[in-house]
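For reference, the chain that follows is the form predicted on its own, supplied as structure tokens.
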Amino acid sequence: MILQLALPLKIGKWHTKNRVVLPPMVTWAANPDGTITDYDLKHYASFQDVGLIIVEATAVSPEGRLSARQIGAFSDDHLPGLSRLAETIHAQGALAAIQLHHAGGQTNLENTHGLPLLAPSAAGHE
């Protein structure tokens, strides 16, 4: 009997090499801008053997850090990087995903590099 992990899977017209995913775990390692690094990419890279990688909570708002140096998605100065690291994932032969990502008031202004913190009420903001 094979194993279910190790068999192919197809989700509408995407096909991965197996069923073992990467869910999103934060590394804390992009720049302060929240653009992507080597590190980041060397991190991704080493995961050869899975079928879908999950990139980790990526910012969608430089209010909504929930850290200095977590990777961004809220300027077109991370398009370059973004890219550069789907290409890596893909050339492990993984699909690739992304958690998309906002605090909220469960941040700072340390986080946010003292922009004002974004919420949708007071909580969180005492």
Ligand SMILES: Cc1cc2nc3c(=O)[nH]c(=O)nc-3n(C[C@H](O)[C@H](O)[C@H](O)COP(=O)(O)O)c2cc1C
The other form holds:
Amino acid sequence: MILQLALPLKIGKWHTKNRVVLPPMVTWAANPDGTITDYDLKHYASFQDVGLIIVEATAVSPEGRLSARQIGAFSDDHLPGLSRLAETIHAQGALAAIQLHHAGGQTNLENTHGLPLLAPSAAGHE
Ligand SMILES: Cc1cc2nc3c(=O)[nH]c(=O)nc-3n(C[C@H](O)[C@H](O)[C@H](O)COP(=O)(O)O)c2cc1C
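For comparison with the form predicted on its own, would you give the structure of this protein in the form predicted in complex with the ligand?
Every chain and every other molecule in the complex is listed next, the one we just looked at coming first.
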């Protein structure tokens, strides 16, 4: 039996060198403002021979943060670090994806740096 994991895969216009996928796994290592740290870059550079890397749950708004150190994608200030992260992943020959995330009422004021929680139903499960 051929080990399918080692074979390349075509998904629409995208090609992966193999079928190994890194699922999103939070590290809570971003700066408090959500920008990428050197640790983040080293962490994602450490996964070799992976076809697709899905970057950890990344906050789409400041009041949706699940950790005070969650990576953010809600400000132009986040773009340079996120671009470097994508370049780091591409340099390993992997496709880069990212999990967009909002914690809704499942977070607290410490994680949101004091911003009121935002949820479709009563917020505040602290
Ligand atoms: C440290 C850690 C961080 C995780 N972070 C995320 C995440 O950011 N997003 C997500 O959807 N799942 C996250 N998960 C879940 C994993 O991606 C994965 O789905 C899960 O660990 C696989 O199920 P299992 O642990 O029961 O084998 C995380 C899991 C762990 C252990």
